[in-house]
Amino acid sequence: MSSDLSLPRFSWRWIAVWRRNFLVWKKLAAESIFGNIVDPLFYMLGMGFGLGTMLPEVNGVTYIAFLAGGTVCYSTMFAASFEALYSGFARMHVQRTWDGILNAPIVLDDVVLAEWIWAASKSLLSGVAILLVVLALGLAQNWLAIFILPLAFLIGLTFAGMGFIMTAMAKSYDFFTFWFTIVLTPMVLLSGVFYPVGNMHPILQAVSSALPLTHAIELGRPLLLGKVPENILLHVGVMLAYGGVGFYIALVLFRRRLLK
């Protein structure tokens, strides 16, 4: 039991596992990038110019400009979540890729770390694609928008760390329906992606303030609007806490599942 709960021990070998995932992704990079661009583009065009005709301004900006910040954050959240859950589960359980890797001189902690960093890297790649869409639509106000990229990586660490808990417990892909239906979808609706959190009931505002996606949007939306976010350390700290604690819990569960 004590070994399961021991603190993570890492080596530089995790980089080789990360590189392996990157080389596999390169074979389907075009399809992946296309998907990362098209989905948020449809949302911003459909809702921004559709619903935006009924909402000329939200918090002093056009609705599509308001929507852009939330779209960047929730899209990168889903990119990291899909990688951590579906792709991670495939490598761990279906394809048995982890079993093969663990026959090399590498420990499980390094494998899980590499998967975590890789999922965050996929989130960063998604952030690059979405930022290009935002720039093409003229929705970025100034150079501060470039900080969307490190934010996308941080979002990846946050939601991949949490998502790996589900991966470690899953018996099949169907198990992930609970995570997307019970956790991620309500989070999108409560975190201010589509409308200001301040317009919600006070109880829902309190719930929203505890959600990691809310803290991501509190950073991302001002950056796209050309403003320096407030309470940066608070938002970053909350997201790192969610991701770090989630990663540790997942690592303990992976140890119990794969090393027993």
The other form holds:
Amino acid sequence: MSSDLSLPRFSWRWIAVWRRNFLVWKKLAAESIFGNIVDPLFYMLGMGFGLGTMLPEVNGVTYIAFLAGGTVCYSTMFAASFEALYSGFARMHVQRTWDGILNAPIVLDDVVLAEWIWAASKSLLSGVAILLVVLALGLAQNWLAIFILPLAFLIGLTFAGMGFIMTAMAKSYDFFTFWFTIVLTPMVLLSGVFYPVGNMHPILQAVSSALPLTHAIELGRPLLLGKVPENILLHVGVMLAYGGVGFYIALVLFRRRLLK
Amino acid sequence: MREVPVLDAANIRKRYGDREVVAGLDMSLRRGECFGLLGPNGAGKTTTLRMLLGLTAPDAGAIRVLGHPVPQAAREARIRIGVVPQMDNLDPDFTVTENLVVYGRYFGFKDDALQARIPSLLQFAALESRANSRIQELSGGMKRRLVLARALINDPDLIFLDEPTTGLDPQARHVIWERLRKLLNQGKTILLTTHFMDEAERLCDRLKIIDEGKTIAEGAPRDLIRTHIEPEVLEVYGEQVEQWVEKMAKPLASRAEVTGETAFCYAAQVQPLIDSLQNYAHLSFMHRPANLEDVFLKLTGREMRD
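Next up, the form predicted in complex with the partner chain in place of the form predicted alone?
Below, the chain from earlier opens the complete complex, with every other chain and molecule after it.
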């Protein structure tokens, strides 16, 4: 049916749906913030100081300073992905929250847009928490670190937009294991979170250059090291393309699933 | 002056694969009436409701709801519609009041307007003392009443109720029925689907029975009973009831149907049938007037639908 493929049309009603999700988050905020802070903190302390003692400087900085930029990017990526896949599926399918919303004067395009912005907001909230950890550990070199926050939001849009394709196709939560183990985990290993991409085999470097997380880290790592990133437009453009195309494909699939 | 129908659907159709789930339905609701949409499982009720709400586009036909073409202007139509879905989809993370506030925001209401409206909704749903309870703490009847209150958040002109009392105990059902009466008295129009024929008979001014996506009967409950079925029913039950049916009921009743150990005999006069039972002491019987369930079973058959 051709109307499944039509371009999205949004109204301001999406804000009411975003506020619904925000209200749920506020009720569980303490647990959520705790996780957002403690998880990357342990990772950076454990890997940075543990593994870091065995390593010389990486690209001219201490290992923990190198690791911080990658950690920000992959933590926020996971925050957005969990929200878009597990929580999104709960609201769409398990709790039937979307069904209730669609009986009100709100259309599916608005609901999916609200979920997209919300997942990016969760990524941003996670970014705030990690930035606090980074600041507390003295790993931010200068005020450029503040740009981690819009980057966190952009990372959220990128990975939630792609992840919604899985949500739209899922029959149960089990389906999401594929996304996390076959897509996201290898991406973390190939995108230069833990070691520089430049140390990898040329073929892997080529693969890496096509991955959205690589582009996120190309922005995030210099920001924490106090430098203005290079090729900003390229990196932002690649991430927006992944997120935007993913969002559109997912929206078509959501329409086929829910409006048939 | 001819009254404009609240809802008007003309020859709507919907096909999934090679099965036509809705095969040319007409429907028209008058302002202030309770209209019942009945049919066995898989008859096309849910698909019809989804099309009327603009959640599914019909393959053919025209729909107007509250003056708006659907699905083109379904959003505008839904501003004045309330929906009680078959499955409770209350927000489990929220309290009773929060559920109402959040739902009201979907209609674009400001929080202070909602705070002013919610006490009367809680009163209507008899949930005043539960305003700050979590959803998990509510009984099935309370949840259903809250879903009904939520459907009224926008003071709708037209209310869709999809099996509103399924799973409720008799007390809870009566409370829901009494509330629906109140809404009808306020001039609301109701579109109701149900599996309970007593519910339809009690509440509906008019109803439509559909099967395989087509209308098979339509009218006021009493008229349907009068035109489609004999006025008296004798239910006879016990072992080997078939023998009695073959020998006695078939000649005396205009129709006799056997399901398991029960025979349903339809006739204008049942006294001869009752007399014939004197030699069948092991059989028990119940004499009653024909009702909507008899019409429904006659028109849609007694075999199970899954």
